[in-house]
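One chain comes next, on its own, written as structure tokens: the form predicted alone.
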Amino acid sequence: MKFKSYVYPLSLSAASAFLANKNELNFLNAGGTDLLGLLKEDIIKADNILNLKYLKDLKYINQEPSGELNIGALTSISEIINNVFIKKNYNVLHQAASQIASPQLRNIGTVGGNLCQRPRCNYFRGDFNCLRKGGDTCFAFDGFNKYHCIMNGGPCFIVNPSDLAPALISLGAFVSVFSNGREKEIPLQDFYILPSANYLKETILEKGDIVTKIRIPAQPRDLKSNYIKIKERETWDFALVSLAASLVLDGKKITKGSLVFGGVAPAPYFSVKGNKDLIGLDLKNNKAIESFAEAFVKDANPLSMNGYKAIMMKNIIIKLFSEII
């Protein structure tokens, strides 16, 4: 792991204006609980590592008096399951923050970067040249694929590995992006790039741009949500599949609300139209129920070890509503 300098920006104006320089490959580092692995596995090359220590103005949890809640991207997940307004009205939050990693990797990873995070593939990982490294073979479409996608894959077939990205898109999300000089926003569903668009990014971030915060919307009082992550092993683990749903119910049926899936697909999974058909959905009538779910993974398109994840997704729906009526 070899580099020019580890350098302390003081303002967020001068990392950026760092980060842009078209002459070196530089990095931010904030909890540096992804970027040191890729650096120590030579995955990625660095001339310059940005420590973001110093920008306290990113590190916070503001509830505002419109409802809306804003996290700075460099609050550390474990202030995310401690704030007690997060646990109280957004579950699906607080869950999926509990499941990330181990204490000690919560207590040091940031919301930005569980949201930045490369993704796990054993051949992106791994010393195989694929194509999101520049190579031109996706490894994983004959190879083992037994953690891959089975929704928007093609060319590459990884998946997002984010705990918090379904959650807050179920939740109507958006996140800041600083540019330029200037600050923009966007729904954090369409921060993500699909391989089909681009398989050498994950997201829209350009050299030079950091994230600076999330904006929750104000919810509805009687918001209902919950987060549901399977795993390989019983110890802290990425998903195989995970689900987060926010929804607004009139006695059992569905009058507002979305399912968003981690583990399936190379961005955190959105239905439009298995959304749409969320509206009216009577909780109590268990032939509706798996009707929907198996129309929601009607789409699924396994490879040759990872079918298993279309029936998880299709159980972990009704799962999950029977949990949270």
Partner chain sequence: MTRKLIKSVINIENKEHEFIGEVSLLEQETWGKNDTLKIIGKEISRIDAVDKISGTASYTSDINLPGQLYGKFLRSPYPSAKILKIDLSKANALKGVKHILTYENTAKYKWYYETSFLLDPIVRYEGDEVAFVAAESEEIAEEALKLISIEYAKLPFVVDTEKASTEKNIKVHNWGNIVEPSEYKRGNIETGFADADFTIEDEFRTSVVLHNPTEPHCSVVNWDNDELVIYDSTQAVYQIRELAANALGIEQEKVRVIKKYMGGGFGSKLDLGKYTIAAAIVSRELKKPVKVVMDRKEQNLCVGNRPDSIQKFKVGIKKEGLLTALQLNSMGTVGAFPEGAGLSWPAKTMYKCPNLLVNEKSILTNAGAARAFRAPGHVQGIFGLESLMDECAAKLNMNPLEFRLKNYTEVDPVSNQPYTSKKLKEAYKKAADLIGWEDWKAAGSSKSVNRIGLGMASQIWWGGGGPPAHANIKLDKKGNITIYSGTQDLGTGTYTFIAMVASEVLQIPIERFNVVIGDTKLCPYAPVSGGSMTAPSVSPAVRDAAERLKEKLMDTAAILFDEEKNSIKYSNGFCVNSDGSKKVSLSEIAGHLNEQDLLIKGSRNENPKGYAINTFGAQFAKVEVDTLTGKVTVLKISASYDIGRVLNKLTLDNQIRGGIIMGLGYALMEERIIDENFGKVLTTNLHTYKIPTMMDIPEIVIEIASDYDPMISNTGVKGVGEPAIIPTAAAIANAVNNALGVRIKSLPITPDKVLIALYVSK
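Switch from the form predicted alone to the form predicted together with the partner chain and give that structure.
Just this one chain is shown here; partners and other molecules are left out.
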């Protein structure tokens, strides 16, 4: 792990300007839980590292009078978990944050870092010059692909590892990006890109761009939300499949809502049609739930070792509905 300099920018614009240098490979350290691993294992090469810890303005959780919630990108995962307002009103976000990594990693890891983390594919992380690292082959395709995607894959078959992203997208969150001296806001669901569009990066971020803020619009008072994460061990493990749901019910009937999956696609996965079919679904009607869940899995296109994820995806919908009522 060698680089020219380790920089502590004192302003966002200074950080952005440094980062944008076309002749150098510069990386942000917003907590470092992913970055240090990437550097240590020689997955990425860096000229300079920019540690953002002095950008104190990016560390906040603000509840606005309008009911909106704004979260600074440098807010730690632990701060999300410990926020009473979030715990009370955004269970899905609280649950997702609580299941990230381990307590130590949650103390140091940040919201912005969580949204921008690189994939955990064994080949990307290993001693393989894979497609995503500039090579010409995805080795998972006919290799060990138990943890890879069953939706929207190709030519690379990673899954997005973030737990926060599905939760936030289910809440209709927006992300702000500081770019070329000004801040722009986009829906979080548009922040991620699929390998079919560009297999060298996972987000729309361009050189010099910095994630600054998450905005969660005001939610209905009677929002019922939850996050279920299926993993192989209880802590410090990424999702095999996860599901974030933010729903409004009238009795047992869904009147509004959104389901977003983790662990099944290169980006957080949701289905426009699926979320439309959600409206009117009666959670007392097991048959209707079954066929609704079945419909979600129809588009699955498993690889040799991850067919179980299709079963898991269907089951997790049933599990979440049974737990939310």
